[in-house]
Structures are given as C-alpha cells and as structure tokens.
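Consider the single chain below, provided in structure tokens and representing the form predicted on its own.
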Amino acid sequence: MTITAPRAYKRIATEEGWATPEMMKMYVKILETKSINDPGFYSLWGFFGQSQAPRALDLFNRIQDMGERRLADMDAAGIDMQLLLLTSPGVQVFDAPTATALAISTNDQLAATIAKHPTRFAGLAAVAPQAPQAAARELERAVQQLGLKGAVINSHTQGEYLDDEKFWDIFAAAEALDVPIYIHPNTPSPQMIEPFLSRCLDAAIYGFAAETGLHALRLILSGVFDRFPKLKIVLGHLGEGLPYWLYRIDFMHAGIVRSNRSDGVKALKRKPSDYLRENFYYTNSGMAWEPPITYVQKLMGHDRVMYAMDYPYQYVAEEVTAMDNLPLSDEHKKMFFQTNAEMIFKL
C-alpha cells in the first residue's frame, strides 16, 4: 500500500465566484426585459436564457450553492479554503440605490455563510462604485463588523473606471483599513466591446484581460498610487498580461510625459512598473500553466503571487495536481498556496 505524505501547506483558492439567488433572479430579469445598455452583459450571461444547456445549468447551480455541493467540490479537488468574490458584474449594472442596497444584503449573506464554515470560506465585500461614499462606508462596515477581507470590484462600472477621482473615497477607505481591492474582470465596456463580439473574444478568452489590464494601467497613470501609496490592488490571471509589458510601458510612458502629449498623463513619482511591483498582487486564476506562473514569480516576487482556481467557471481538479508539481522550493510552494494569501487577506 502506498502512503501519501501529508502536504506541508494548505491550498487556499483566492478568486472563487459566488452569487446570491436574489442577484441571479435580477440578472435573469435583465435578460428577459433587455433593461440595460451593456452588450457585454448579454454576451456574458445570455447563455442562462437557455439554462437547460448542461454547462449553463451546472454553472447556474454551482455559483449559488454555498453549502454541501461547493464543499464537496472543494474536497474532491483538494482545496482547503476558498476566498469568495461576488461574480462579475456583481452589483455594478444596477442604479446606485439598488446597487448599494444589494451590496449590503449580499455582504450580510456572505458573512453568514462564512460563519457556518469559518475554516473553509473567507470573502471580499461587494461595493457599489455608483455611489462612492456609500461604497466606502459599506467597505468599512464589511471589514470592521462582518470580518470580510477587502473588496471586489468587477472592473468598469457602466463604462466608468476607478481612475476618476470621484471614486477615490473607496481607495481612501481601503488604505485606511489596510485591506486590498481585487479588480476582477468584466466584459469590455460598451465603448470598446464591438470588435470583440463578432469573434466571441469579449469574455475570458481575451476581453477580460484587455479590459482589466486597461483599468489597472489607467489607475497607475492617473496617479492614484502617489495619492494612496499603501493601497493594495489584486489582479487575477497573472496580472491580465501586464507583467509581460513592463519594459515597453515604462519606456513609452516616459516619452509621453516628456512630450507633454496629454493632460491625462502626468509625471509620476515612480515608474509604472514600480507600482505594478509594489502596490499589486497577483493570482493565477484560470492560468494553471507553469511558464507564466514562474515568470511572474520571478519578475514580481514570490511573495506577490497566489494560487486561485477560478471556481466554478474553471473547475478542473487535475489543475490542482499540476500546481502541486510546479518546480518550486518547499518554501515558495507554501507561499504560493497558503502564506501569501494569509498575509495579503489577513486570513
């Protein structure tokens, strides 16, 4: 009989989707009434209109299950803990009062779920950027009263990005609370989505990375990290492609500043790549592939890269074994799977 040695680390998955039945019913109503002007929403969620399709039905059920089925899936894959993020686009497609109330309700439900399974679940708060001051207050409540570990913002909010200073109360609250904001992908905004749609490139295949990488660069070039130097941002999918562009981003940004080409680009206190190394953390959600993982670890530091599965969208148990077999030292493997997440999210 073969005896398997115990693992020297927990597996903490740090970008795991969930949704409330209440929110899913609201999404279905949007699909039925065509009540919002967001082509990306209909592309992303339209398959639920044919929810008898096996994959659609499976995702519809799995993303709402916060009990035995989810725990059984975690056990089958060897996942010790999930960090739960309200799935994209979260509350951000609704009007400000609806979104604010829904964020509060959602966070209460998330905290109740975590209380039932405190060793298996932790979570990030939903906030409604449509009402920035209310979002900042809700982040404070969620962290200080509910025990949530930061916020998730599903990238653009109805075509608006967080580099606009009207949203910066949210960043001020996150910095003061010393909690991270996870900028999770959304489909490209209505202003940019059309070339993606005709080739079905708008979601995880490419549009998510293009849109969220753009958002992160807008934050850096706006000077948000000079205003909030201790602000922590988490990006999934190994940085949405940005780690591969560091040299060119720095080179071209310097040229734009020298030429005084645009009022929208200012001189920064540091190079753009410095903020990506010092204010950002990264998960490998959806990227269970050794070459880019080890590249980002080398470039950004082993202390900045964390494991994620991207459940339930990419629930592939075999990928967990592949990650166990990464060519990492015992110390670095524990950092990747466990201690980096414990540090950044204060688990």
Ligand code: 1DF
Contents of the next structure:
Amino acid sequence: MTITAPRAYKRIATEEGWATPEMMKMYVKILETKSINDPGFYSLWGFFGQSQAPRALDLFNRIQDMGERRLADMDAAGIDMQLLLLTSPGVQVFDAPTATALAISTNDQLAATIAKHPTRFAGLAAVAPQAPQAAARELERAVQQLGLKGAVINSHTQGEYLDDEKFWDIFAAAEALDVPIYIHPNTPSPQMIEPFLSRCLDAAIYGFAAETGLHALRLILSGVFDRFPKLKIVLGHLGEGLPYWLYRIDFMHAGIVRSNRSDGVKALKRKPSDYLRENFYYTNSGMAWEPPITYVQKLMGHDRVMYAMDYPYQYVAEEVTAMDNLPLSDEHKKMFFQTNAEMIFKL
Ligand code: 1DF
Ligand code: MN
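With the form predicted on its own already on screen, would you show the form predicted in complex with the ligand?
What follows is the entire complex, opening with the chain shown before.
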C-alpha cells in the first residue's frame, strides 16, 4: 500500500461538458427531421442519434448525469471540482425564441445542480447570441441571481461571429459584471466546413481549432478589446493554436493596416498579441501534453493557463497523473490546477 501525502492543491477542471435530457431530446429531433442547416451539427451529433456504438451510448449517459455517476468519475480521476459548460453547440442551433427560453431553463437547472453539490460544481451560463439583448440580460441574471461565473458561447451562431457589433451588448454585460466569456469550439460554420468533412477533420481533431481560432482573431481585429478593454475571454485547447502564431499575426497585421486593404481592418490601439496576452486566458482541455503547456505558460504567463479535462469527451485518468508530473514548481502547479481558476472565475 502506498501512503500518499495530501495534495498541496485542488484539481479544478474548467471545461467540463454537461447537458439536459430536454436538450438532448431536441438534438435527436433535429437529427431525425434534418430541421437545421448546419453540416457540422450532423457530423458532430449524428452518431448519438443513430449509433448504438459503446462510445456514443457512454457519452450520451455521462453528459446528462449530474449526480452519482459524474461524482464517482471525478473521484476516480481525482477531480475536486468541475466548471460546467453546456455542451457544444448548446442552444445556438435553435431559433431565437426557443434558444433564449432554453438558455434560461438550462441555467436554472445548472444552478440547482450546483446548489446540491456546491463544493464539487460551478458553472458558466448558456446564452443565446441569436437575441443579443436577451442574452446580455440572461448573463446578468445568471451571474447576479444564480451565482454562475460567466458565459459559454460555442463559437459561431448559425454562421455568424461575435465581432459583428450587433452582438456587443453581450460583451458590455460581461465587462460590467467582470466575468469571463469562454469561447468554446463548435464545428466550422457552414461557410467553411466543406473541405473538412470528407476526411473527418471537422470536429475535435482540427476543425474545432480552425473555427475557434478564427473566431478569436476576428474578435481581436474588430477592435472589440479597444471598446471593452477589461473584457476577459477564455479559450480552451491551449488557445486553439493561436499562441504559435503571435509573431506572424503581429507582423502581417501591421502590413495590412498600412496598406489600407480593407475597411474590415483598422489600426488597433495595440498589437494583436497584446490582446492575446492581456484579455485572454487559456485552458489545456484536450491537450494533456507538456511541450505546448509549457510554451503557453512562458508566452502568456503562469497566471493565465488553467487545467481542464473536457469531461466526458476526454475522460482519461492517466492524463491527470501526467499533469501532476508536469515540470512545474509547487507554486506554478497550484496556480495551474487551482488558484488561477479560483481567481478568473471567482470560485
Ligand atoms: C468533443 C470534444 C465534443 C470536445 C465536444 O462537445 C467537445 C468530441 C460536443 O471529441 O467529440 O467539447 N472538446 O472540447 O474537445
Ligand atoms: Mn470541450
């Protein structure tokens, strides 16, 4: 028998998926009736509707279990707390009234789950960008009345991106409330998904990062962070590839601005990489791999990189052990697993 010393840090996992049975039924109905126009949705969720494959059934059960099974899984992997995000694409595939109502009822259910297990769960609010003013009001209600810690938005909403100013009431609310918005992946928008599909590159293998990295860059180049300088955005998957691109993005952006090529690219107050360093936070969801973790910590600062598992999609206990063994000082390891999440999400 090994006697393990008590851990010097809590493990808080910050991009953990959940869903309601109600929403899953609505997804199955979309799959059966083909009632929306989003190839990525069918590609991502199609296997749930049709297949009895073990992985599909397993995920279908785990994503909806908000009690014993989930807590047992957390215990087995040594996860003290999950920050819960309504799974992608959340309510963003529905029409505006349906999505707005579903965000409200889903957030109420999330708050009830958290109230039952307040030391094990915290959560981000679902919002429906389809109705931006209502989304801003729901974010306020979710934070002020339900105690949720920010919002999750699953990248594009029916092919639209949040750099369009019609969505900016949501950012104004997040900045005023001083809560982050987690831009979680979705499959590439209908405009860009086609060449991803035939090689199954549209989802977590690569398409998520292409879509979500694009979304973050669109936000930066739109000047949203000059308008809302205290806005905080969280990206998963160690920044969806963007940290690798900082030098080139800055260099090329300056050239595009000088050349006056497009009304869509104006001079910004700062370099694109400055916003990525000061308005963005990063989780290592799906990326339990030392080289890029260390790289993003070095570039962005140890205070900006947080642990995430991406339960149930990447429920791999060995990865937790690998993260425990990262070559970090005790202080930096505690920041990574615990205190950064506590500060950023005000847990
Ligand atoms: C998958 C991965 C699905 C992630 C997700 O939500 C998700 C997957 C539907 O592997 O199918 O959030 N992920 O973030 O890596
Ligand atoms: Mn995820």
